[in-house]
Amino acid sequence: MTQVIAPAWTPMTDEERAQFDRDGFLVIRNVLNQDEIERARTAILNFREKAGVTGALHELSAVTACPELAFLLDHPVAFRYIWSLLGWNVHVYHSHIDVHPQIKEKTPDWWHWHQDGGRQNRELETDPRPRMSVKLAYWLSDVSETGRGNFTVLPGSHLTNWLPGPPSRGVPWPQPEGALQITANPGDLVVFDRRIWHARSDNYSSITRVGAFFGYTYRWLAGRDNVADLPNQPMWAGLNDVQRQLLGGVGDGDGDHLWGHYPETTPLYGELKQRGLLDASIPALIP
């Protein structure tokens, strides 16, 4: 599991690519610090309160809910991996905040192990079907013991289109062999392939369990999220270009323009145009 931090505007190394082409997720240490950590969580429980929560929350639609959270779509650390993966044309498709308090009572069995992209796994013909999306997942507690609802994975299961499981979701089963629940501190970061199946473990500790992810895909296919009206919102005006990309703010809509046909007016092919980034070895940062 890789523990480096990179410096900003780096891109992904041989060995993380060549871990994730095979195991179909990464592991990053240490990727936000103390103050965004605290900055991130406070956001999610503010927002949990408000809204009257007081158990289990699953939100769609993360800076939409939490503006404060938009500092994690570009986040340097984090979003090399994005445009190293899927490169410049791309924008966040699917997101959302997560928190799973205690549970005290042995939850019913059921089968929560899933790929992400609903219909991409039922109407694409191709197997391994392609990858089209990478997730981020950003630990805001402390999952590092299991046990604690931590994100469960079946490492290289990203290139198998199917797993056995039961007739129907309530029916008990087992866990799939090979099945790793991810140890994590607050501020560590899971780099995931759609594609991979994994799972959220029940949570019978005293701790809170807090995380927020961020699934990026090409700019030509449909968002899941509800950000139509973000441009409206007086944080908008606080985002940088790249930020604004990613949340569907560039090109008007214009099918062109989301097919990447004009590089030079995408922000985030600008930025790394500049830092002389666009490697050509790399499909898709070729402009």
Ligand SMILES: O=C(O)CCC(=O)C(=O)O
Contents of the next structure:
Amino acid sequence: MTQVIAPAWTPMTDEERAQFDRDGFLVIRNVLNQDEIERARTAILNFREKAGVTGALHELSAVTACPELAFLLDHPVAFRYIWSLLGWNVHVYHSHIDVHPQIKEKTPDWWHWHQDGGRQNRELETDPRPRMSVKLAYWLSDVSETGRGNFTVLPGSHLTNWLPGPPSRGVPWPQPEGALQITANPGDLVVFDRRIWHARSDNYSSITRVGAFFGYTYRWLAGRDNVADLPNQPMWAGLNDVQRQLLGGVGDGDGDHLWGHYPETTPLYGELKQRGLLDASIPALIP
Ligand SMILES: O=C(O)CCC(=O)C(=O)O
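Alternative state: the form predicted in complex with this ligand, after the form predicted alone:
Below: every chain and molecule of the assembly, starting with the one above.
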């Protein structure tokens, strides 16, 4: 577990990189301040209320659902893990907001364990499969004790293509040996390699679990989020250029731009270049 208060636009440290490579995830404490926690949490809870949802919410396309969350896309403390690991030619391909109130009665068994990326886990043929994407999980409620719907991982499992499990998801099956429920306070962040075997756990506590998840990958990989209409929305004018890039709004739809052929007009490249952060020892940071 890592404790970090870092200024904007600093790369992740060598120690963090080594830990991430070894464990497949990092826990970063106190990433959001109180005001940021409240803003994000209120936006999500308001969305849920307006949608008429009283139970659990798992809504894809976080910023489309809640434009107020755009500041999380490139939050200065969190975002450095993304460009440090994936470089400048990135976008958010998959995001979601989650609200999980207390479960009062035991729910039927369900095997939640998975790696992210869907068909990537069938169609990529190497062992281990490539990383491809990294996800940020912002905690907006107190999951500082286990049993509160904590995000659960199998540390170090990101280099393992297959996790033994039940014949189908509804069949009762013991949790994998070594599974770790991550404990976190509001404002803490989990950064994870999409390949790490992970699962949501059930929340039997009286504290409603609230979180926001943002998955980043290379711009040459198609997005899953529904963001096509965002440039027509009033919120678009309030975004910075990096946020627009992350939401797929840079370039003219020309595949070459997504391919990375135009670093000079790719906002994140510009921000990193201007600050001397294009560390040539990281291939994804080289133009
Ligand atoms: O909600 C959780 O704790 C798990 C989230 C998850 O499975 C994912 O982001 O892929």
